[in-house]
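First, one chain by itself in structure tokens, the form predicted alone.
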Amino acid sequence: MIRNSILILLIAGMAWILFQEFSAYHGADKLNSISEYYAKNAPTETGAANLVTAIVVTYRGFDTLGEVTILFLTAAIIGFMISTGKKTDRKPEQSNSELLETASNVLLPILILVGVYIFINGHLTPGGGFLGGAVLASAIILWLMSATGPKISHALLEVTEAFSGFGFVILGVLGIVLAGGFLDNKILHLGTFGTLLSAGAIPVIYSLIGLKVGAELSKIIIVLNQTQGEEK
């Protein structure tokens, strides 16, 4: 009865609090300062028909940095936290259903594609490095839920990853020699509004970070699939 007391005490605590702040609430009705100056001056000045992009890749170039840091160690973290020894390429004991090894043939290519078409024009239409992927990501559990075709190779990823993350940095390094400051855009021509060899380097960022993302999702993935099969 106590317990019961005190738990509809903090509800009723809680309930009273939310609506204290929703009720204070008050939605902005113009930009802040630096908002306003992304409106205005973002599509000039970076060449991106997606502000968003601009913004992320350019403007707050070392955020996504973080962003892509704290996803290798996460990667880097789980690989050793569930390290069990020799890892084994088993296959499934039980074999797939020709109906999902038929859907993996179909969409498997369509997912890469999609994946790649996101990150490239991340900069013209929603999307980016990140969404993209996640998608190729999704591409390699549809692999791994099939299990048609050879083994994920683990140097492939290691390789695709030391290699986008390096690209990344150098970008953005050239950016502080070469234009305005880390990941500027403009070490490369801005090319025609709304077109897809436009807004400088950024396409070029954001299919390095693209492939980061992948690859770093896919290690995960993998090794999260090896020690089940090694569980079994």
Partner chain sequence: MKYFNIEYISMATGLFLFLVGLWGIISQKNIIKIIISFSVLDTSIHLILVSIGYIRNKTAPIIDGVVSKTDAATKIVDPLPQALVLTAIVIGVGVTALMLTYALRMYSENKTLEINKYKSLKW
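What about the form predicted together with its partner chain, after the form predicted alone?
One chain, no partners, no other molecules: that is all that follows.
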């Protein structure tokens, strides 16, 4: 009982703090100075039509590098924690339904195409590397669940991941050598505003991020899938 009353007190106190926050909140009616700088200068400086992409990949590109590193560490730790040592190809306990197998054959190429489209067009349309990578990973889930067609190559996933992560850092360092600073996108020509081949290195960087995120998430899913039915 005393535990519950402490809990209620804590939640009530937190609710009071949050209520103060809410009553002090008023909707903004114009951009603050940092965002105004981004809105005015980002289209000409980076050549990207999507300002969120311009911020994520160039102005705050270092954040994104850290984020990709965190995702890599997560995948590595999960692989380390779950590694069973034994490489057994367990048969699924019941065979897949006809619906799942047929649907996955139809959907897999479309899902992969959509994922690639999303991260290639990250500088023009909503979306980008992270979303595209998540769509690619969802394609891998479908592949894994339906278990039709060839097996997923772990080596290919690892090569993709290593190559894209390394390429990301190399592009960043090239920015120091050839342009203004780390992850500067002007190492390639900015091109015509609003076309696919524009915004300098942003499409390249975002594609690498997309491949890396897709590979990391797929690795997490594959590792977690290996533990299926283990505790029986």
